[in-house]
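Quick heads-up: it's one chain on its own, the form predicted alone, in structure tokens.
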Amino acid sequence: MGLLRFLGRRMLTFIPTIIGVLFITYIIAYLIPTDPVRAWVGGEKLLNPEALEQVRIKYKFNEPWYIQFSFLVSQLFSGQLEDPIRHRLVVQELGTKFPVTVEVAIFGFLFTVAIGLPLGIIAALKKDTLVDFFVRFFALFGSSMPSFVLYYFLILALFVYTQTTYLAGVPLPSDACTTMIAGLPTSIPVLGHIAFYIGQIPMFGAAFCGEWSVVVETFKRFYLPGLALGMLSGGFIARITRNSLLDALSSEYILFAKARGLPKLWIWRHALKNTLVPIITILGLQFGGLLTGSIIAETVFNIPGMGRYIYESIMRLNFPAIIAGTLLFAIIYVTVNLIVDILYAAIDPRVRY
């Protein structure tokens, strides 16, 4: 029961907070002193003042900033919102953009995984050595150095000397696959709209046609982003690894293991278990952020996913947009959370009550 408490008074806050984000960005958006309208039908070099006000009564921004929200999210939430640039519904921007980022999230959380816990234990059991050293200070130089700045100079390294990735272009499945796909829900009950959704993003859907060219062509494009978060977020996850394992193996029933004589290995394992719950917290975080997109990698490494599009649409001030992104940022960051507190919550009754 107290699992269930926990989780009821964890859902009462899911929809506010969204709706919370969604009005704040809103409110930040509506505040900057500019026309979006005039942005999205020429700009200056406007030369139908016709189009423009068509599009302002489209759009409701000869009303209120109130009828504009309300405008904004019920057409958002019934599919209907159109992004006004590019002519189509937001809901089919974001869907084929989502999946890209997917795959950069993927990707970005294996290095991060790969990186900063292995570095965070090593050091934890080489404490104040040469090593520890190197780990602190990767993990000071991972959280300082801008991202842009590791971004540029990994793909010098690896895509301008050493020429052993690709920067352009995101491998695809091929037609007859994506139709095959698209008929996984008709012709298996459940497991066939799980696979749907699965096979949306390009890698696993080529991966369930047994395309392994496109899957190959994937690495090989989309590890030197992935390095590159890794890289930027590994060096926290070691950090925080490297402390929350020095204070399990301080505690009180670590010493009296070793008072007993009990074997190292078995030592070790007890306290990486009660290790793993901070980093459960923090590396679920983490996959919610990627999944959110990173503007900043998705724009330097030219990938079309929602990092970049989201830059691109606060560069044109795209509203609907901006809207649009907001909402699924929020619902995919909430529902993380939420895996993770009830994740956190089976490890450690404690934080239920």
Given for the second form:
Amino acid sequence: MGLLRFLGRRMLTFIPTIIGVLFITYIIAYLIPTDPVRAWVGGEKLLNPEALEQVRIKYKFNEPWYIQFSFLVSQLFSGQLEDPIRHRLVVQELGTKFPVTVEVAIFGFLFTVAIGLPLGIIAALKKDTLVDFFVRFFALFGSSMPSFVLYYFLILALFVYTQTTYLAGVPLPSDACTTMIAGLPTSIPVLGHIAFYIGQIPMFGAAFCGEWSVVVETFKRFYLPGLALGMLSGGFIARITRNSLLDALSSEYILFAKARGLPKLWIWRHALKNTLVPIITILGLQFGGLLTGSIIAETVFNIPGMGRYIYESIMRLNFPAIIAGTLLFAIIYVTVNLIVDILYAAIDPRVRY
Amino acid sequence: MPDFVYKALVKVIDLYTRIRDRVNPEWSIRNSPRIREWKLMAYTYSRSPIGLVGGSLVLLFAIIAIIGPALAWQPYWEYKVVENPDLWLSPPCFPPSCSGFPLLGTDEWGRDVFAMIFYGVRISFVISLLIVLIGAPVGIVLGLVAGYKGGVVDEILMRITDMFVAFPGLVLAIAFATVLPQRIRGLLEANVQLRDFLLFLFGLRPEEYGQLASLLSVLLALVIVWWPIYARTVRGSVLSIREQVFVEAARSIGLSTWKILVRHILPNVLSPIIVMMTFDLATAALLSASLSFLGLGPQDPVPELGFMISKAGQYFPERSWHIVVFDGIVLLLIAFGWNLLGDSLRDVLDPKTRRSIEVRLRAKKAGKGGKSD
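The form predicted in complex with its partner chain is what I need now, so please give it after the form predicted alone.
So here's everything in the complex, that chain up top.
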């Protein structure tokens, strides 16, 4: 009950944050001295003042700013907002871009955990040895490496020389599979909805229909960006893991366990359990960061995800898309924070809300 | 090496105390505990290998940043078109295959990459310093005020920082970096002296003031992204320090809020902030390079490291691996130096760790001495 009340209160404080985020985006848009409509209407239409005027009226550019803002926000929340450059609903655009970013984020997250946790644990258990030194060096190295340089090197090693991956397109499930997933919510009441949303992520959708070749292709396509993201943040996770495990190992209950003569493995297990609390927080925030899309990774690895979409939208002054993307980012941030709070309570029995 | 660094640092401290004594007689006597603590810091720092490596890297790049543009044997605005004079552009090349003696090969303008690195280091070093030195004080002041005043002020300031934190930093920075250049350009056209000063600071020639505007917009964009982290951290520490007895005492004597904040609270929150700033200098250098990599920073012919790598990406890997490798290594080393320095400063600036390190080192020394006797 306490947890529910706490979550409710947190949700309430997040509402002004989200409105503020939207407002900041709008203010940034207002700072631009150029006319965005001219940037949207390209080609021959640019010469036609009537076409310009139509777009201007459609997005309420001839009204005062608060009407523009409320128009954008209300259209956004009702899902009617149209991307003025691609002429599709912004919701649809996000619906195709976001699942790709989720796939990359999952790979990145898996590699981060697979690199960071073992290294951190080994470094803590072999403290002040050569292994420990190398892990700490690797952690500092990861936080000093310019991400794009690392991406180029990985491309050189795994794409150019060994050719184990490719750098174009996104593997999608077959059309039959997609229509099957689209029909799920009407056929099964609640589970169908959940399966529908999970199935929007191409990899899971394909696995759901049993199209394993698509899953394998997805792995081949996305393990490289995943590895790159994992190498960059793995060192950081390793450092956190090391420090928190060292804290746990030097506490009194471990001393007691040693005094009782428990086997080493048991002692480590006790320590690890308490180590997890801070790591879960950091990992949750990392995953949230990955979900917003790594712009540079998506540019270098040619991934049509959220980060690239937002970047291109900013470059072309595509405000409807930017506002929608920002809203999604803010929602992700809020949800990730909430989930981390819940996990906190689940792992650590001392935490009560 | 450690002894030399220790002696040099002690000399600097002595010089400073002598100057303070000249201005304010008996200052060193009244502040002798503080001076002893500084010398202890110098001792622990000089004994940490990580710190020495980081410090020398930072020093090396600082020297390159200061005298680099004067040393570069080829100005960045002199294009030598080596291979295809009629095409103007030529693919980058590495020594055995290209004419002349470019040390680290050339870029597509036919300029020596090594000479361009001198300019690049200057830009990267100056921009990261400016980002942190502008962003951190803003955050520190707001954090101090929010934490000490509490109540409505605190609530409003923290909600604002929340908004900034909820954004992915790079996206917000990109948005500002796209929007700002035109505004800044107008400002620069109006202020000729400011423009010349900034051009000198970045090591650019007067013709490049258009590029300067986009460089400054990257700078401003990152400053806007930067301050909330400091505001949050400082506020957190102020909240706990505010309740302590010495602050209560200062308040009861009737000191002004400003004086309490600056003289009594700030020194107590400063050391973790300095460590954070050192780490952030690395991040700022990397992020500003990332923004230029995305094409938001200065354009041709300014040899910004991130921008040069992004151009080299088009020819990667056959013709331009050397640009990615060498510029990448330089960026890596700049960030690495700051990170190493920050790692050792964390130990040096924390009074407890400082003491324990000193005790351990002295014990080790005594043990060794005992054996040899």
